[in-house]
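First comes one chain, alone, set out as structure tokens in the form predicted on its own.
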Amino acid sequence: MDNVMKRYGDSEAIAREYFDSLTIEFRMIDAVNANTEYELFGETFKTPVMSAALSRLDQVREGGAVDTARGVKNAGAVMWTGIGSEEELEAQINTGAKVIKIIKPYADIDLIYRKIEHAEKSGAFAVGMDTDFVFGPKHNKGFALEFPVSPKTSGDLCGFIKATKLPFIFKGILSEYDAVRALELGAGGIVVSHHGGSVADYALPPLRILPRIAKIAGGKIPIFLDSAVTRGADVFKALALGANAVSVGKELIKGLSADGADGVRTLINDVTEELRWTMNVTGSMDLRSIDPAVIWDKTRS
């Protein structure tokens, strides 16, 4: 019984399923070769697909973190950085990547404004914080490893905000009322996540609610997701409900896994090209003019 809750609760594999779910409609005559560009805070890149916000990866091989950000580097891409000290930080950003730093709610607050200011004075691109992850995860409740996580006011999280000069990044929004709330606070951006399942189980799976939120936002701040992605037509159809860029996690780290930064490099670019295949046949020239009308449902007539 205890397996078949797991199997049927698990949020990572519903959300894995409603992606599945959705279909492609092809668009062929007047196609063009399609530009996957990506504008992102004043900089371009060459592909709207990043790395996940991803922790501790030199225990998936030594020099994994450096390596991670030499690979999305290469690839002309984003990259995003979880729990990790501040001289991991340093060499991640010093691999010439523009580095993402999200931060865990701490319960700690010096500690949080410690790391605001380190990301800062280190060079990130931005700064932000995991808002889903205030009680932790599901098999290590209250804690994020060794250190104790706690829920945060509006008035924290606007504390943070203004502690940088960085854009601040709302990590972990799940519902239209956090979005509404994430922008009322200044958020300079929103990651439209469950933290990949490990929060809690029968999450609503991201790209579902990916639309309602992207309309909240109405173009002022970038939105992003990320959670169950895997390949270059998930990315596709999380672009065309409203994303403006997504991070890809676990596959990023078979490709860390099997060779290094060359592996990141691969996997990133691989997506790419599978995203801007599906760009070519659905008549996308750029990501600019993705036609949500082309994503159908299962129900759709």
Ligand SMILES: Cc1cc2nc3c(=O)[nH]c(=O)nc-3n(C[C@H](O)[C@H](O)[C@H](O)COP(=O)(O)O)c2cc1C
The other form holds:
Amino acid sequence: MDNVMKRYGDSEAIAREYFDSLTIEFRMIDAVNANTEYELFGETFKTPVMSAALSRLDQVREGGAVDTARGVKNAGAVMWTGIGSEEELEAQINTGAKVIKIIKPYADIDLIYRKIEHAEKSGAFAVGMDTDFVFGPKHNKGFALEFPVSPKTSGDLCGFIKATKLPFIFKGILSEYDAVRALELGAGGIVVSHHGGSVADYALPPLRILPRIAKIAGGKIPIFLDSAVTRGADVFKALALGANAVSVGKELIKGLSADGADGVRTLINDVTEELRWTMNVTGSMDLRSIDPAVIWDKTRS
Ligand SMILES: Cc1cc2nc3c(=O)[nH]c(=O)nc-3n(C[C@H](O)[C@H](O)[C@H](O)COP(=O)(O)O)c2cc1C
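Next up, the form predicted together with the ligand, please; the one we just looked at was the form predicted on its own.
In what comes next, the whole complex appears, and the chain from above leads the way.
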């Protein structure tokens, strides 16, 4: 029955399938216990496993938005956050978490500028926009969009970048075309993502385009990845193929739902431990020494 009901072109399922199609060779001789320490914008974190830019977490569990920040901070990770009030962002930052605020491509341009200014004043770690959301969601999974969004020009985006001293991150880049433009405009980072599958069906798996986008960035700005990441082996594959760090969305919500801040911390710790294990068995002593050649796709001989 499940197969009959399956929605064709489900971007999430396609991304998941691509993760699972890649296998990993072992390099045991001279291998050491790996170090997962991660540096971003001058700060050091225990892990490159991050929360995704989530929102409405108080609907998952009372106090969920701030508990997520607490859990992410306690795991020594970078926190991302999406739609939410000024008070919610301030409370998340007040936990001591390093919070990257992703602002929606609201039709109201002044609102975007106000939110950028507020995030910077409140001590956000970085800001950005989910530029894949300019037409809203195709699959909103039960959430109604209560605000209008609209397409943004290069000029609009350039204005947002110039409005803040913080790195301005483009979230939802899924082509070399957009990656080149993001770089030209002065993006402070790129999230290779298809928004967990909610923007369009048949989306290219972020992991598949990742090496090309990482090549375009050439180490000048950090490259992040999200969508369909559930475990440390996924994070390893993304790091090997060019990501600097990786976000977990719906899987993290399961941790929050089960056990609040502790559930979030445990989830990030568990994913990090599988990442470390995979680094160990591939002779990757730290994040910089993961060799992309340990990843085998089906066509390699
Ligand atoms: C409940 C929920 C709320 C989200 N809210 C936002 C948001 O406000 N802004 C945003 O850029 N992305 C948002 N996302 C998308 C995530 O940042 C991320 O791209 C996606 O969840 C990654 O896929 P995954 O859930 O398969 O890990 C949300 C996702 C979920 C599940």
